[in-house]
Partner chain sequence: MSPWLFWPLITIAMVVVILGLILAAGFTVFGERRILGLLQNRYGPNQAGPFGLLQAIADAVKLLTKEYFLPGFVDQKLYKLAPVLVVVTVLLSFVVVPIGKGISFAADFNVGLLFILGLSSLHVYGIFLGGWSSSTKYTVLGSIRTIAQLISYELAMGVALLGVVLLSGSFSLEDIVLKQDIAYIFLQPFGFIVFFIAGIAETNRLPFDLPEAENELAAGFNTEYGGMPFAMFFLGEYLGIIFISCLTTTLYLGGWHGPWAESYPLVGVFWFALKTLALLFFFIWMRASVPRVRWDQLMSFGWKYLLPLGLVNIIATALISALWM
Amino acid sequence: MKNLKNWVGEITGAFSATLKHAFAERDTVCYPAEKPDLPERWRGRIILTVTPEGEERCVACYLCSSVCPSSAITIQGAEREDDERRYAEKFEIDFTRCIFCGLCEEACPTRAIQTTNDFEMGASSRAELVYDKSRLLENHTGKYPDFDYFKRAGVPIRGKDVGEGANEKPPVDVYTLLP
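Let me have that sequence as a structure, single chain, the form predicted on its own.
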């Protein structure tokens, strides 16, 4: 009799749980047709951005490749001939190795490398997931529309010498500080 009582209790409990979840609101979405809501700090596909004037922000300082724990970033720097400004001649990210930790974005002093909300990066081969500079470079400023590293950092650029920027002080001649 005790076994029969337990058996009936288990059957009615399981049946009530089934009925409860059969009419509850669904937690899943029909993915390709309906996009999921992503958090604001989501770290998806990595892009390279440009300054408000349209020039590349990356100065090939190698900080992003140095902090990358999976060694997914490859950079080869060079200097422009007209103003000797450094730029990334070659910039590659291997998304088969990238773990989307965001350390590269945090390390970038020029805010050139940024993460986006794009997570749809399907490919049919591993080679297609190695993005070169032409696939990474976006023609917009990204999350920081007014930021220009060269105007803030006291670096001479075309049309402005060191210390002539809006928020810059002229450089200090260290030899005048000597006794």
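Just so you know, these numbers come straight off a predicted model, no measurement behind them. Here the rigid core means the biggest group of C-alpha atoms that line up within 1.5 Å when the two forms are laid on top of each other. Numbering follows the first chain given and starts at 1. Compared with the form predicted together with the partner chain:
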The other form holds:
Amino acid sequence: MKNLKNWVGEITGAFSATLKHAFAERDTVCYPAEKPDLPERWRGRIILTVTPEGEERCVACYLCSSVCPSSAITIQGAEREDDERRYAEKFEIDFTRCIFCGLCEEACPTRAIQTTNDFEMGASSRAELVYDKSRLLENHTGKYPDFDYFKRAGVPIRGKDVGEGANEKPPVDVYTLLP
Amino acid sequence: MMLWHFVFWLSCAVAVVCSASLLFVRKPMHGAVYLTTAMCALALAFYLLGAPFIAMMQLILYVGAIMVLFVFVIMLSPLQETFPLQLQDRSLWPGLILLILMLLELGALLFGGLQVDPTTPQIIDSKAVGELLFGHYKLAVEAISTLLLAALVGVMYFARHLQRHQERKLPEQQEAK
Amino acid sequence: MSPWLFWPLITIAMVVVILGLILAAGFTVFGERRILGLLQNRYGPNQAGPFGLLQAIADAVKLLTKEYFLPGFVDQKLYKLAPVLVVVTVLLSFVVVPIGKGISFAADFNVGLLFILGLSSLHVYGIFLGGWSSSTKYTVLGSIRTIAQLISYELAMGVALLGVVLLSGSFSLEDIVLKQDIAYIFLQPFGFIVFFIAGIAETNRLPFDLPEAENELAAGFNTEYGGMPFAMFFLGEYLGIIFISCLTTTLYLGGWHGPWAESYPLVGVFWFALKTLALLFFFIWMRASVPRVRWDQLMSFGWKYLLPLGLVNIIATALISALWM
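Right, the form predicted on its own is done, so what does the form predicted together with the partner chain look like?
So here's everything in the complex, that chain up top.
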């Protein structure tokens, strides 16, 4: 008899619980009509950014393509004629393979490759999902508006010799330190 | 009406053809399906002969209970094992003799002036069947139900006995391994 | 009426009713998705048409235009037969249900109730032949479960129905409805419970949907089906739900009885539809609320509780009717 009471209690409890949820607030979002509010650090479509001066940040170091777990990034590096600064001649991300792990962004020393909070990348063919450099490169600085790698690194380029960067001391002549 | 004649003889033909094809099928499940179809056709024939209760019992009991158990056994048995009929086998003879006797009886019935007229049936409804079962055939019904009860108790006893037996055997087997 | 007028009219009526039932089944699917959404803090399909009403038609078109795929390892004849059997048996069962005063095909069929039981056993053939002929582990397991469920619950269902037959003294559904001045749910509460639980098990719905048990058996008996044959299984399932709701209404909730139903048959149809829709809602509500039972629990519940309860119900009904009537 006690069992029966338990059973009836459990079943009516279950039914009333679901009925209560009929009047609760909806948890789902009507997506295309109502855009979700995604955080800035969302790992969505990958872009290539430029420095505040408008030069490409990417120096074709291959770190992103080597760290990529699904081998989605293909890079062909080259050097500029005038100042010998490296750049990516060819930069392709195959988004059919990309798993949006964000490791490329973490690996990038020049903060060129960045993830955005855009995820609406539907395409009607696989070939469309292989983004080449013209589709990846965007004319803004992304999440780091002031960052310029060459201003901080001890690499000589045009207009800046070693030791002339921001927060940088002139190089030490190691021979003067000898006893 | 012509239509009911047609339906009646059609269902009879279906029943005969399905029963005959039962002898020639390769897969046991196909045989079961043929038998089921024969049962359904038979139910229709019963209905047209004026016995709705028996017709529905044919459906519920034979199709819904007995054939289902057949099918259950077929499903749980291995597919490849088939046993071709050995005509040399002497234990087959009593069955064959019975079969011939039944065919003779059937022939005698068919040619001895059997009246089958589905147009003007004498309708035997469920009430009449019930009155006969619990009036005239009361003893037989009671005897059969007692027999079934005995079978039920027997099966329960065997099941429990077998279970206990296996439980006792299980630790020994594990030790042996 | 002359037969030359009678048969064409009957054919037209049958086509209309079948199309209507198929539409009703489609909208039951839609309604189920919306109500499940409602009960689970979701929206459900609300994009196609007003309130998503055209979703049922969109689904139907999608399923109809899919490729008809025949796997190489199946038993072809039975594989093709099974979905047809499922749909045809349920559609045939609707013939004996009276939806209003004198509105039905053959509600005065003198063994209507037994006819329904016989067809429901044929319906199960469709399900397990589908599973068996697909010859995959999951489908065969689903089929075996179907049979086990059938033999545990068909008996309880029949026993529960006997209470109604004892009270009304007839197997014909029309007579049963006509005799229900008081709905039989008040005279036969235990019979109602047994019948309804067995009915849920018959339609393979949660909490008794062991034959298809999505998270144990992929999709159970219809794992290997796709496109149109799958649509037919789907249709059979939802028609089955509608049918069990109609039957419960007819047998226990007083059928088309209600205010003004005697004088205006169409009002009776309204009451019938209302009761059936309430039961359909209950089916869906149950799906949202109750978890699936284990299959040994299902068997032991059927044999140890449901069948004895049904038997006690019959004996009590017989005693009371013998003493009072």
